[in-house]
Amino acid sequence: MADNIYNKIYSSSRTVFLEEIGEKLKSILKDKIEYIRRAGLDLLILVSKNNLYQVIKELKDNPDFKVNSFQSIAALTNGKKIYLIINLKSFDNDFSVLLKIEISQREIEGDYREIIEMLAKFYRAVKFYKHSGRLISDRCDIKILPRSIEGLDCFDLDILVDNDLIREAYVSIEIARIIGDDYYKDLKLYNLIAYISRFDWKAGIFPEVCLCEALEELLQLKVTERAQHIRMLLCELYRISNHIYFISNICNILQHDIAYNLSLLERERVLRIIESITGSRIVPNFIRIGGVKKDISEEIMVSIRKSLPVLFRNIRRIEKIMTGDFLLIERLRGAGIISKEIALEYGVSGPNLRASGIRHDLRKVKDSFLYKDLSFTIPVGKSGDCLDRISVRFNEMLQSLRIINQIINKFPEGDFIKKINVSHPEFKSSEISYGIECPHGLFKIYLEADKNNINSLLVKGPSFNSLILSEEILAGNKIEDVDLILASLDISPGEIISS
């Protein structure tokens, strides 16, 4: 099935190619869609309730489309009327459509119901949907609190169990639902930039580069080489301050204090490399429409140059302590399995995809900055258990470090934003779908926007397809293992309070 992915399919052969899946989609749906159009990375279909069940079903069955993957399901508010978007992917023709069903203000609560019923007669991963707000734990062995741990303090868990094995896992978001849908009307797009990156507080540069791009792409505003290469460069560093904080995580699980420690202090190595180029470390607030905040000076570069060769070796270190730990390994080989067609159904992406066997990464797909010009490898698992998805992490790690080095060599001369006035900016209406590789998979947001104002905002992370798969995975595991499963998923807290 992977590989079937188109890859490298860049920004004007990408245009061309989602152009003729559309049209052929508008020839064979015909009048059960009202119209189809391209919306930055994917297809926007809107499509009433009525003709909803055909036109899923079209999408499904026909070899030709093949959607195979549920990705999300959100509301959405434009002036007085209410949208469901649903994001649902193929992988085997690698495109993205976004049906938009407007449901009745009045019938909210059944509409919602009624579609919801609908999708899960064709896509497994819908009956979180329609569980969740049930309540489980009357009848539940065992509830889970939210723990201390990173990415595991955002979500109750209730657990049926048959002796010491799970039989059935539930997941409850409720503890975390504290965003409102319209945060964002009264801010202006300098304020919305800062607050967006509060969405994953544990690699915050990803969400600001993903509204920064989205918004660029609906103003058709080129940025500049220079300024692509300082976001590239804090892409990188974010990512491998993530994967090494979730390595720490496993090892603060596993009670292995000598690689805890030794991956917080690389952390800290990181964490400081990004400290002297942004001046912050958990919300940057450094990404502009049109480039960056400041510029990167030449004792910066000298002193990442000279961090490359150190944070290379101290990462084997880790790596090596880890996998010569025979009882370590045993625990880790064969928990918390993930296979190709769970992973792909689900809409997992990221590492947890790669770690299943599944060679997909954004950063090829698509002319994302400037990616096409480096070389950089994909490292991918086979078994798609906790092991994989902690080796996954350390190769992205190393292969991280190799893009930093490409970039610091060949960084060009030029301007690190173009001027524009954000107060008043000019957006044709239009709606727009963005996304980018984040450490945790795929981060995606979609705008409606008119003249100078943002009149709908969705944000979407890869850590709730997570969450919402763990259910499925935990069946059959230890309870012992509960928390190391979860671990190695790589939960975002941020992501699931805005989902």
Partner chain sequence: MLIILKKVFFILAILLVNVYICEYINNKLTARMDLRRGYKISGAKGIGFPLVRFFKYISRSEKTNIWTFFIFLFSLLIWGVVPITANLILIEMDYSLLVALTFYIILIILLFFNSGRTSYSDAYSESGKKVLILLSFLIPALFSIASIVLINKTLSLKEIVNSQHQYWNIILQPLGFMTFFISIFLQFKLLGIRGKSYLSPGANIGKEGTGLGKIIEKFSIYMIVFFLIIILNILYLGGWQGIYIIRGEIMLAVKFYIIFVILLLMDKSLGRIDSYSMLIRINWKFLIPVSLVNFIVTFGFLIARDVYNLI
Second form
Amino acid sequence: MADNIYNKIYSSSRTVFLEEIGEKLKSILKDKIEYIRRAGLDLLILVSKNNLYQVIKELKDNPDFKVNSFQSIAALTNGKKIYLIINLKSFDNDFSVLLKIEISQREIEGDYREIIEMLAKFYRAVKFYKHSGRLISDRCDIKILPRSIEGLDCFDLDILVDNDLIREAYVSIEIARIIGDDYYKDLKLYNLIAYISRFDWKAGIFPEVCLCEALEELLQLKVTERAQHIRMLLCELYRISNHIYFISNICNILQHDIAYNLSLLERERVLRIIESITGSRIVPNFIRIGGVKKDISEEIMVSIRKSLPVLFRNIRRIEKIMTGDFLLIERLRGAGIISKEIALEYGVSGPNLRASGIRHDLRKVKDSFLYKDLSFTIPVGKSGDCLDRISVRFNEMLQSLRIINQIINKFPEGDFIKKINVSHPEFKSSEISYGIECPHGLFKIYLEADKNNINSLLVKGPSFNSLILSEEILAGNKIEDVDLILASLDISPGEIISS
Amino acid sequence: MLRLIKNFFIVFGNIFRKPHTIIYPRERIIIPDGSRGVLHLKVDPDSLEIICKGCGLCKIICSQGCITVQKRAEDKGREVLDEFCLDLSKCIFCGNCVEFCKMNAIDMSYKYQLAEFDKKNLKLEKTELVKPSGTIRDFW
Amino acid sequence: MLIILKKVFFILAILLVNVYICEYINNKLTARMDLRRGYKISGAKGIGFPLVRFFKYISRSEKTNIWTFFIFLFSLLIWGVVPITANLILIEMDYSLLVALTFYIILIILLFFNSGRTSYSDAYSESGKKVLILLSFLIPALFSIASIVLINKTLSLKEIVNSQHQYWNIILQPLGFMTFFISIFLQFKLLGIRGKSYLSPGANIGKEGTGLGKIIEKFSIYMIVFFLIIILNILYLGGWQGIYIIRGEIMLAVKFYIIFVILLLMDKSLGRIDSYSMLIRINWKFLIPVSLVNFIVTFGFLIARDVYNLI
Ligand code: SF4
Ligand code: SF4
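Pass me the form predicted together with its partner chain as well; I've looked at the form predicted on its own already.
Whole complex next, starting from this chain.
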């Protein structure tokens, strides 16, 4: 019995906590909201447009809630209706709210502008949405086109300079891709799983895991231990691969060729393992609802076990090479500082947040995987500059190796998938928002499902918040650091979606 | 400063190490087990017949719509595959078709050289899909 | 007259052959330092690759402007005054060191004008700054040269070499050698011999460009590097002085290539140094004080020896 509670998808205390806050909110905001309910990790509140101002004011100013961080805003269509979903988060009380607002079909543009204007009074981060779409190309000093920075091909950057220092920076994501609802409409679930890893090609497993876990939550399905271990193993492998790619990117920008070559070689080693497990490097299509696609054979385990010490040694070596080079350290230190407050305000998550000195990792907070059985630490930085962001990622890689080592040593027997009817699943018709700690930060999915298909789906990658933040932190830095700072935020182009 | 001198000697030592370059058409990298390449129609080793019965499930499964299947009935009511066409220009190598095939009639080969001059060549017919792929993991 | 023509021909031949070899070494060796294999086409370990690249560049027509012509002229004019070996000098004069340095400075300024050509106009001031920094690295070099001149009491390059027949100047001036070498290295890095030129804005722009102008730019960069290495050789390492039975010319070639390869290795083992503040700090907080101290010590030493007959 006790084991049953322990292995529940959420720890029960968390659910109770969220429901308590929901009750409190309900009693305060009685007639201003239509309903409030728990959707996965978040509280979902349906508000009409006229009451929005009072609701946000209450949420922000009441010391019981203190919703001080703006996460995202996105449009969602369900049937013929159009909604705006605003995601706000309170870091002090550790809960997040989804505000769902219906907007009329005729005045989409006008309503959207109105809501943005109103939000801008509360949150600084909304500034980005205000000017987006209106570029300042005609009066900017330097225009950085998307192709000029390697790996960042999804936005334009306009810069106003003051001698050597950047005065203002403007990001425009006009050229980013647009994802309409035909992306998921009329798609069978197995095809959606095959597609969704395109959202993040730097670490393709995480969107799949996120989607599958959200759907499992809707189906009230519990995954076997072996499947969970395989998922964790893949997640950590992809995390290492992503971080090493990040390091190689930084080295390429700094033209530090030794570390660049070594890190690419290590990435190749990790990708080999991943390919031998999943069959593909970038788009794994490996996670299934209720488990995983294939079992991990004993041979692959042996090969992982063999390459773990090599990986550990080589990553340590790269770290030594990079941190011993005082010219490099000089360059990285003090560039692109993100202070704690700004990081929280802009809703940054993941290693970027941890580099600013905030110990927040969803792997520790949420108990969806079996991470609670493993011992690992969360590295944090101090000042939040480029150097911290790099060293946090190095430490995270070493911790990931530690996790993999533990996983391999106690790999449980059992089934790797639960057989369910995937082509005609029966959902509990409701909304759910689900998050997972991906290498860039908090990867979030919001979906609404009725009896047997998904009506609407929202994907929110963490890179978007980092991109918005880059506008803020670029100001005051030197021109030659622009590409360095942008690369150090680890922006994954697949996640930048303009809507 | 000491690190810089060490780096200098690492670079110096690299000159005498074996380079990692692989000159592509002559050498190939090793493809790991289970990698997903072009589809391959399996052949029954005893009767040398194509296992696929042309049920058309993979055609429904494929989200890209790149498989076309047609079956025909022979005498005695036996159904055999008439036509199986794969449009490589659309295929995303997701592997769903392999997973869903009830007969286990297809698998994914290790073939990865897909560049062609003519777009027509990317449409693979039955006869080409039956051929075992040239790349049978040469050195693994 | 005929003798001078013959000398010109020899100098040109030596320069071209060396540019070819250096380009080959540059490509092949940097590739090996990266654990890559480097060029393998055109047979025999890619020995013909510089030629292939030359034809590739020249086959595309692109507008050349007047600066490229001047750059070409000056990069050749330098060799009129700088002696490669004892006999290979066109104009012998007493102030050849000064004239060579002037030519060199002019060449760098011309390169700046040329680099403004390829880029968009906003970045013009950017590359101007870099050239200024590059020129500021001349200051420690000039101090080091001045102390050499004080020791050898001559401004002619030939006599500086001849006065080193007993021991090289590096023994007398280790600090000066160090500052001169570092300043050469930083100029080498800023010029971007590896195809990533920092003179033109943007790290990747050096890879671009075709036509005759590109070739001449590349040629002139090689000329500057050659000039710097040969000056280093002449001032500190004994120039074309032979050791025992080894001929001076061979010694010069050996020293030249060793320095070139060391510069390449250092270039590879260090990252990009293009932040102005760091360059300025290296220059004003390290190179210039050290070279100044070196100069003052040398000066004091000479005064003590000559005027007061102390030592
Ligand atoms: S490959 Fe399999 S699923 Fe496709 S038609 Fe043949 S038997 Fe049916
Ligand atoms: S691999 Fe995927 S895209 Fe290709 S034929 Fe099979 S189902 Fe279609």
